[in-house]
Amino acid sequence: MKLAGYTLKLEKKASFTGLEAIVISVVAILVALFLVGFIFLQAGVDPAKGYQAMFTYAFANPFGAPLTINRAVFILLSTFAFIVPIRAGLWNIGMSGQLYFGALTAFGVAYVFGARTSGANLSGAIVIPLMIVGGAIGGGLAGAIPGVLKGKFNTNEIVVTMMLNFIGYWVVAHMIKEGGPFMGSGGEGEGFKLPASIQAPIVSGVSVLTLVIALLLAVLLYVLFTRTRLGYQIRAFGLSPAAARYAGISPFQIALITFVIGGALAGLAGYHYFGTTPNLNQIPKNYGDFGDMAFYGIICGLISQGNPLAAIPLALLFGGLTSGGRYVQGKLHLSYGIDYALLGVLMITLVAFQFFFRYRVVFKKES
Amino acid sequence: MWEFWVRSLNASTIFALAALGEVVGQRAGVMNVGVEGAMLFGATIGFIVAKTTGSLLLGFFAGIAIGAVVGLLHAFFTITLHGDQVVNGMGIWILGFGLTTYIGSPYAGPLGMSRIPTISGLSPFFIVALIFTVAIWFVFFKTNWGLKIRSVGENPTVAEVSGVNVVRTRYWSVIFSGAMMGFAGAVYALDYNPVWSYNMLMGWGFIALALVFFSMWNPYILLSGAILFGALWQVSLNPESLLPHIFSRYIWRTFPFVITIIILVIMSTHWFSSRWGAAKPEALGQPYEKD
């Protein structure tokens, strides 16, 4: 292509630097926000004012900021659930199913201790850690299904994980609705509420315990990928499954391990959101909305290029976009789902920008 | 019993139309895992256009057109920009899911137009799906056109050398593929269940995607699979008539998804593929780059 005496050429990149990755990602997010500005315009709202209201609520409002952080932890854990398999080249889009199963097993632990009926005198020091472990196990088992099927039969993991999302959705409905074992006393089709004794500690509206766990996991996963043999094997498999097989890496083990870890992390996300956030402490009627929010994990995982530390600021941004999005929707009388629109536009913009990770645009002066 | 079967066939129509679209794209070597997204676009835009103009016909055209645009988008990203087909498909799915939630919400609720006439309950679109099945099979295996489509999906380099324009063939296949998905979505929203609700397709696009893997890329097997799934879906909605008091109605809803996984696993076993051969297009999923 020629432009004003310059030739525009595309050159294939062999690799990209960390700085390049950051620049491309930031530009992609800005472009997405710019595009969503048109949605604001179409709804008769000044985009600058819309975003200002959104970000102020999300990051500087005493009600909005804790909500943002709780959602960010949820998105961060969902991101990890996506990242671990994707580093091995495997697609886990089953975060929502895994988090439903994780939430069910975590609440199952509370149920076993009798939390549904009485539970006033339960010991939080015992039940809360068990609920966390329970959530991870439930999610991990749900993750083991696509892991085994992929590893053993090379079954398409995208379809399997997606099918499990719907299976999980209906199993939760069975458990909490119409006389299901986890139904709350109100009989309104929501799960039972955790008694105060086993509610996780809350500091200024933020669930600190799961926040700390999520941050520790970020470091742990970073170490796993960069410093351990298993992390090396996962990455090698992701780069070239055939070469990895020659090097003696078992595809079955890699698929199983990455999906179990991913599922367990999603299970923690389920415990975190339903089990610890204030005003919730139960599986709510609209649990499907939170399951769908887990799809931010895909975007966050792709932008962060599988780097768990880079995912932290991104999760915070997306947490803010969802909590702020909901807020401006009510405040500026937008129709439902501006945060969903953002999710979609962000994803496709990001996909378009993948191009710049593989090519560089070069201008050359005509000689 | 008749009613059960017509409801099943009506549901299978939608699975079949979407999956036939995907088969055409995959035969040309381009996978689109975002079937659900393209269908959501077709359903939502078709629904809105029909509702605002009062014309079902315009609604269908709009659904098909937006599907084709989504196909074009996928073609541009994967063929021209050599993007990863799975990543792009995911992008299309999430874009469709997110954007249609926002666009459709103001129109939530029933369409409120007279229903499309049926043949004692059977949707006329089932006949359309039958015609498409036969036509696509005929094009694939009996025409020069089909040979071109299959050759760019099997070995694009060889196809190019023998004079086939790989890029153009793939583009048209993927655009057609998107149009079919948009059409399937429009049939859902204007005929099968004319009520707009949040994420209304509830995984049908992903089942259609799975159907393509079951079908060994053959339109006839694909139609049979679609009919099987239409019936499964009906059983899961009304289990009491067949097998009363076994599971709660929610557990029954998991049924088609569980069966999808089971069949998918059977199809991917060595036992199965060694007997029925791997019909998978050789170059599926690989970007084509001329050197």
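Bear in mind the structure is a predicted one, so any value in this text is a computation, not a measurement. Residue numbers count along the first chain shown, from 1. In this text, the rigid core denotes the largest set of C-alpha atoms whose superposition between the two forms falls within 1.5 Å. What changes on going to the form predicted alone:
After superposition on the rigid core, displacement of the C-alpha of residue 63 between these two forms stays below 2 Å.
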The other form holds:
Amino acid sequence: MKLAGYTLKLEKKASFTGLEAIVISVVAILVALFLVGFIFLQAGVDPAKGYQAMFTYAFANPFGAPLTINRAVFILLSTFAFIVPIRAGLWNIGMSGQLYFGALTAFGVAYVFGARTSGANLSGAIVIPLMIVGGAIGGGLAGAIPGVLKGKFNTNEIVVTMMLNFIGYWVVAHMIKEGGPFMGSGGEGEGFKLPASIQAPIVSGVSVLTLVIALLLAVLLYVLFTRTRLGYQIRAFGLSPAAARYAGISPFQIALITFVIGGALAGLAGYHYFGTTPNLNQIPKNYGDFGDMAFYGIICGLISQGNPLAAIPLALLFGGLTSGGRYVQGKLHLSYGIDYALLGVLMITLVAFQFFFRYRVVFKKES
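Could I have the structure of this protein in the form predicted alone, to go alongside the form predicted together with the partner chain above?
Chain only, nothing else included.
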């Protein structure tokens, strides 16, 4: 394209620096906030005041900040569940189903120890770690299904994981319904509540146990991808499956390992939200809402370019927007769905700006 004596063209990038990624992401976020400002204006609200109320509640309010952090941990674990398979070129769209199975397995551990009927004096030092392991195992087993089918029969993993989301949803519905084994004492379609003795430690409204686990996992996954043989094989397979096969890397092993790890991480997300969130500690009637929130992990994973450390601030941002968006909806009397509109515009904008990770706009003066 020619413009005022200059030729404009696109050049494909061989790579990009961490600073470039940060700049592109920050610009995308600013553009998204600018666009959502028009929604505030249409509702008769000053965008500056709207954003001030939103971010103050999400990150500085004694009630909103813990909610933001707890949601950020959930989104971060869901992001990890997506990142591990995507680095191998495999799409895990089944975080919802995997976290449902993980939550069921975690609560199944508590159930076996008698938490539903007489769990007042259970040992948290024993049951809580077993619930964490149970959540990871349940999610990992759910992840193994698409892993085996992909590795053995080259089945479309997107279709399989989506189907397992529906299966997981209805299995949970069966378990917590009236007369179900996990039914709560009220019999109102909610799961039983964990007794105080096996509720995870909470500091200032934040589930510190799963927060620490999520941050440690970010470091471990970064080391996995950058410093280990398995990480090299995963990345090599993601870049070129044909070349990876020629080098002796097993497609079956890569598919199985990545989906099992991804499923285990999603299972931990299920335990975190249902088993450690203050004033919850049960599988509620609206458990499907949390399953839907897991899909934010896909966006965070794509924006972070599969980097688990870069996913941390993104998960915090999305956690803050979900909590702050819902708050300003009521505080400023906005129409229902402003939080979803904000997140939707933000996600679309961030995904659109992925273009600049791969191409640069070059102006050259005509000679």
